[in-house]
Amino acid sequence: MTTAVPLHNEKAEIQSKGYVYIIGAGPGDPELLTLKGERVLCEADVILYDDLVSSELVERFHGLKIYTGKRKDNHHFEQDDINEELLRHARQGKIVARLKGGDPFVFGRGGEEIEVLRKHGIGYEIVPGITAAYGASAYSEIPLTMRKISSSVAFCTGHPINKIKVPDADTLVYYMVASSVHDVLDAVVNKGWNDDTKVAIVQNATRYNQKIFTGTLGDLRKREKAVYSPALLIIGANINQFIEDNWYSKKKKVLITGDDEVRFNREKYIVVPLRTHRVDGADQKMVEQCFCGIEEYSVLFFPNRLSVTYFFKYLHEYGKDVRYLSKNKLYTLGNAAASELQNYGVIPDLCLEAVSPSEHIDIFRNKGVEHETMLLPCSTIIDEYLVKALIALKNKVTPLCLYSLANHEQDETIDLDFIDEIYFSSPTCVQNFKHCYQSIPEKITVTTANNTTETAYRRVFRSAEG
């Protein structure tokens, strides 16, 4: 007689017993992710993500994101409180994924956190990351080695000061420098470095906000310059000429609001865009209510990529998903939505253009687009354009508001210093901007999708100027 053996399902284990992937985002730009980096977030149920993890890269994923941000004497979770909150998702069953700037195994404290799984029985994997120093070294056009130059490099931190190694290397690249990079200087003085020895530090490598300083041993120990986190220093004749003028400096850097980033050609710009929203502006009552009576709306109209990642946040929180909608139509305004709304399975069955709001009216007649129930997931701040221009065509239009427009509590400010161009892509992207910024430099160029957003840049901003 023989016995019959289950097949072994290694997702299925995984789920019943949770699971925690340690990943390394990359130094800065979201770009620097890798594949299986990307393809795990793509999966994970929950993400612990720190500080210098951008928003930007958290974003594009769909998991419960949970901001864990350490900075030196301001800790949002303290690293007990993260290794808890790890043990307590995975034991839950979930698939956590626990994302660290650079690589988690370079200066990352992975190691600890995975002593933790380990201790408690909770499988995981370890995803590298591009770790600063690599990202410093390239868009700085910095070699860590170089033939004939350098063909040893050692990577250190600037912490404890009391403790600074200085090791036997043609470079030395150190980390986390912002508050000790004289101590760090002064002990590689020490150890017998020549004072015209090359210094170079790269703060926010990697970031459009990346800022190189330059000089000698015996310069920089001399200068009070400040120094701002993140922060590397490196050290060693490999510094080239190129740096002040290196391949990703001579990109202009252009500030986008809205959904219009694919406009700008990524070999030529830096694309940074603004977020300014989050969650908690949502009317919980009005969410619930509309969802409660959903198949009362013939037409659910998602006229932006985030309209339609909180709608369908809020659904799946309600314990539903896309097969509760099957008695409603599906509308987008712009490519942006229709590809976010195909993130969730769905293809709309009616994708509009962005197009110029003043051209709404004759579009949304050619498409047939009247006596309509609308349900219109937003912002807080309405498109009163676009509610207008569907009003005027005999549908009935509901607002539906998930999200406020305010900075994420771990949020930096846009550095407006840094960028060349802001590009606004309709009238409340003008309106959105001024809730964050009261002014815009006038080295800025300021250009806009249409003459409606222009009209209405000018009204907000020139006006205030006069």
Given for the second form:
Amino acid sequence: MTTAVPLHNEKAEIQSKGYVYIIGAGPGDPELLTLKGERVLCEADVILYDDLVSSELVERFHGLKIYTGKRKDNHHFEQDDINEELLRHARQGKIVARLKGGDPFVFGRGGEEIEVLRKHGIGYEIVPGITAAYGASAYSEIPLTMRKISSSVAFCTGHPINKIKVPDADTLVYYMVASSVHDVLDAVVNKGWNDDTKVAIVQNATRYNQKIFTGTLGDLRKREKAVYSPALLIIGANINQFIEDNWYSKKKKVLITGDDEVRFNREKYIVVPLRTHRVDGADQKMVEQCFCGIEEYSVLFFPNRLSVTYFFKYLHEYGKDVRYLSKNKLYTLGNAAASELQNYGVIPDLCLEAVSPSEHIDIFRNKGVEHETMLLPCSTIIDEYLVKALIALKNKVTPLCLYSLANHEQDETIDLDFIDEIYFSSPTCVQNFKHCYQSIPEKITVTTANNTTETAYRRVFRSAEG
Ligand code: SAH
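Alt. form predicted together with S-adenosyl-L-homocysteine (SAH), vs. the form predicted on its own above:
Following is the full complex, with the preceding chain placed first.
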């Protein structure tokens, strides 16, 4: 194998110096990340990600995640802080992924970051991403160029206001317009564009909450319209009359609670996973006690994906890896937990099918899950149905709460106005949802994974109706 030697050396070089990948994450839909972006993110030790990058995307990767966005005042990263952070991790020999919304070189300050890396002799590569203009164009059916109508397109910025330019092109796309739409429209008209020219504002392009406003230069200038970031303004004759009825708006949007995303085919649905986990739920003392006496447990029972993720997070913090678990049997419930375990190089001793809680006992009995001493890594909301089923089969169960459930820190709450269906995958998910959202709007269809979940849903959300 001729490649084996150079590859090994390359890796050794990376270890000593560190290496940075500046990656474009695309405009929002996580599937718009490139294959190359995905590969390097899988390799990254550290991921520094921006505001516009969805947490759904970031969470797929194992590197240490550092949010460098500006939404939260307490974590206000200025560009200098980001540069520092890039250098700090690279100097420790890490593979650093710098993940930015859209494309790093389109209003993305990627240019400034490579200057710093060059200056300090850190190696880097740039992985392009789909810029917001391309995302908005495709997901709202606005061709940016069109034969006989538009033969040129310009990407411009609406910020700062005193730098607004109106280039000589057939289609204009303005970024960063949330607070300057009217200034841009005025500038365009002042440059001699006709009041009848078509205009579209695309908010949250390619995301579940994509929204489009259309009009002409003349009427949008008169309208007081609030535009929320992120939004793009597109101006030109190529804007069709049918864009509000585009292919993307016809997809059903399903909010998924729990790990059952795979049930929903992304060709048919826009899947909006509800991210509700947070790390600060673990009782550190209890975690250490359990790890210290881990051999006392004949079985480590992982009821879902997150229980695996957090268990290994704490295990690594405790200074151990999977070899420490050589005396334990590892059981998983459901495919998501099993495949997460495999990410840590472990094949479960037993993969139990995730069924309705009322069927748990039968399944567990059939598989001989009886008379074990079990550690059950889980969230602070313990699945009482599962614990009861295990205890009924004479298992001794110790729940180990590793994470608590709340809205993800830098995520905005999901806007239920855009949701057509909510899917609850377990009674615990119903409780978690109630924790974050008091009620469910009438127009939303609710579906549940099984009878027990249905009962829990009715008890929690429909009890007032009798
Ligand atoms: N590098 C990014 C742009 C960063 S500047 C890219 O290539 O797309 C930030 C601006 O990008 C926002 O103010 C908004 O104008 C635009 N933008 C980014 N994501 C967007 C989205 N999903 N929908 C609409 N506009 C978006």
